[in-house]
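Presented as structure tokens, the chain that follows is alone, the form predicted on its own.
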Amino acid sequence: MADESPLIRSLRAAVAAAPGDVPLRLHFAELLLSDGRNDEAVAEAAVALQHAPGDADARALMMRAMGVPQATAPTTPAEPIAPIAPTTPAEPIAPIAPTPPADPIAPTAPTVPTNGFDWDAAEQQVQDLVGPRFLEDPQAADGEGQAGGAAAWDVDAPGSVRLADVGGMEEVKDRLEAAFLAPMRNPELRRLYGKSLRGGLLLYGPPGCGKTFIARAVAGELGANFLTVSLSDVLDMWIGASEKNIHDIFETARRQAPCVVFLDELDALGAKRSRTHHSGLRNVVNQLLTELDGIASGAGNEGVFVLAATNVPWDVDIALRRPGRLDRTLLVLPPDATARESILRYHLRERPIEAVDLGKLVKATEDFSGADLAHVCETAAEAALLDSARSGSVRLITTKDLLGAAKQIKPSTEPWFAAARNVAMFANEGGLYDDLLAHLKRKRKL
């Protein structure tokens, strides 16, 4: 500022260089106050209080700058109190009368004077100069505690992925078309036969075989929104919050109908209650059953399609699989030869390859999952890259690299089939795993 004294300019620069130096800032505020810059002195005192909350000197300076009279210390009968200096020359304050000698006051412990100072009014006066020190929790401001905050569920718009984008797996596609998609595509026939526009389908099989991709393809075929739900989205440390999360998810799907709700890793979200010792997880399963029935919503689940995926369907609570809920099951097996060729082409499309014999590679990767095939391509690329780095010249990926990688990698589906074999043979109540049993017989794994 042009009319500032050199001392004020120097102190302003010093405060800017050391913003946390409270004594220096208070000294600067005293100088501003003596120069008649009361508003600036108030602002500097407020900043000092941010760095040192409760500082008595900063509070006293702020009150003086705002024109608030100061409290006086306790007096004794022998020393009458001198008059307080007037706030303004036009309005002198009357002197405080001394305590009469005949009624001496017993000594008491000193107390902190309050003066009836209105801190809310002071905050309003300086709020444009100094920002708030703490931010409020927006959920708490809306009346929602930590346990009751409504989550923002991400709903994906109808995607462009279709079943035609799924390479091979014609048997899976036919089952989906007959059991799930055909009734949805023919509203006249659906009304004729009294078929409700709702449904549930459980996809199960070895890990890495494309269950999530198939779920997205089904949503694309239906032209429906897509909402993915996993265990981490639901579980909450607060009592009742997990159940509320499930209710909120299905309410969001009903508002966004038509919508596919995809329950990923259903064995974790809907584990058998008889094996669950934690009451919170049992309550989650109970709430999920309620939402699947549409009891919590007067309109039901019309337009809400529930798809679920699991690697271990035998660990899913049996109540989730009864008619009217996830009553249709579909075994998603490792990709067949046509699907393996499509997957290998996809993962090699941007890599430098030379005369790759996909026929040999497809035969060498039987029972490989989609994730295993991606790992084969990655391993072959690493081998070619290492040779290129050692020789100093770029070498293309060959069939030999890919076959060598396929020989090193064991199919990740083998342990799953070893466990599923016992279930299909000895725990196939009601024919739940007839399709798995038929596959094992075809593969001569029984």
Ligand SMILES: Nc1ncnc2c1ncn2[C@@H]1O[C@H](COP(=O)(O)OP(=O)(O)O)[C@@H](O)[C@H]1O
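So that the term is clear: the rigid core is the largest set of C-alpha atoms that superpose within 1.5 Å between two forms. From a predicted model like this one, the values you see are computed outputs, not experimental measurements. Numbering follows the first chain given and starts at 1. First, how it differs from the form predicted together with this ligand.
- Positional change of A427 between the two forms stays under 2 Å at the C-alpha, relative to the superposed core.
- Comparing the forms between the two forms on their rigid core, the Cα displacement of F213 stays under 2 Å.
- A movement of the C-alpha atom of D236 reaching 2 angstroms or beyond is seen between the two forms when the two forms are aligned on their rigid core.
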Contents of the next structure:
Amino acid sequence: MADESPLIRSLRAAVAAAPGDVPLRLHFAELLLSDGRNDEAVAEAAVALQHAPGDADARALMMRAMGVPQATAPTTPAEPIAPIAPTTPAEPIAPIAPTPPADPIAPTAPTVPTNGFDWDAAEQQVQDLVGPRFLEDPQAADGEGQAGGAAAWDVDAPGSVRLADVGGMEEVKDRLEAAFLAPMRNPELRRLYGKSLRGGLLLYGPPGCGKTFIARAVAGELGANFLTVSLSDVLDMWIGASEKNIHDIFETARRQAPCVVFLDELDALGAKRSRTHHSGLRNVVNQLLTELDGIASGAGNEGVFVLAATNVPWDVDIALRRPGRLDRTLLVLPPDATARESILRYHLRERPIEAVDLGKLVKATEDFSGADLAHVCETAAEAALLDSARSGSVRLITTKDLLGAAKQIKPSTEPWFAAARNVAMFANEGGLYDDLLAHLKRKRKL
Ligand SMILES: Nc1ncnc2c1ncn2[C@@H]1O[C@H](COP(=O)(O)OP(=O)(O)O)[C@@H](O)[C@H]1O
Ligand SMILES: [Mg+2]
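Right, the form predicted on its own is done; let's see the coordinates for the form predicted together with this ligand.
Let us now look at the entire complex, which starts with that chain.
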């Protein structure tokens, strides 16, 4: 959208940063509407209604955007962009940027057709809502780890997410307890088992099925800090400094022990990935091996736990999976019935629903990932809202909407299982994928 005004662009970014801010989203929708972009305004109003089902302004805006004549007009549409005007209360937008960075690029916006509207004033106003437009270069902050530059990794204090928050999946929880939590919690036990239990745990399985969520819950169970780094996100940013950054991550974890280091998307380091522009990848893997071996040897690494996750374990560098490193694996499968019910409950908790038959919905969503289930709920909400807008009278989301959405959406885990089947059948060296084989047999997918 190259011809988009800077104001629309800024507001779009602000809405993306604060998706639950209904007044902000309505400002944005108003602006789109006044720009003649009715379809986009409808979509924004629909999202606003999902967050605030009873909101009269959102409903009125939806009707206007759909061209539905209004029986009762709660707001006069005479001045469609009025909410942007300086009288707007600042308070709904304040939390986004407590200290507005002086952005040297913003003020020099090109002149756009104004229609008598004071764009400059409006832009000044939204300037505070928008975060910095560019990340700082992490290498510029040379030497100080994450102290001086944009942090590529965050350490979260011991969180409140516990395994009990993970719905269903009893098998996964039992395995976690036996293979990881019990020995990690108990230093006596660790000493008894020796080096074999010091390595980390690799979570694998189809996307969107709770690996990241479980890792966080494990940190919660251990009462440990949680340091997460998504390797696919950061490798490109780190060119030339990745080894140092890997070392910094583990240094940070040692300082903050007890601490879980969570290496998400570990496959980004895989030698099998044909990302030729990462010729330095080997060095990064070697650095990671050094750190993992350091943790296995114990000295100075008490209280540092390593978890990793991948959707494609067969792309993970095999050296990383040797004994004492990420030698234990845990298959995280699509949520079972209990888990699906709890995930669906969660995603429907703030939506206007009516007598939904969860049992039916749970049956209709076998093999759906957590992310797919969220998508089902959104799609059903959209259908009900568009229906409401069309008929002019708002109705609630029903079982039928949800079952319809479930039918329309294919579980995203299917292609994963197709690929996994081949690996389990033909590349199960050393029994790396025994769990997966057992599951496929159980589901008669072999
Ligand atoms: N068993 C579960 N209980 C509750 N929420 C779940 C469960 N499994 C997945 N989810 C939810 O599904 C979404 C995707 O999970 P995520 O951990 O990001 O998947 P992954 O890391 O495997 O790709 C998250 O919002 C997560 O909270
Ligand atoms: Mg994840």
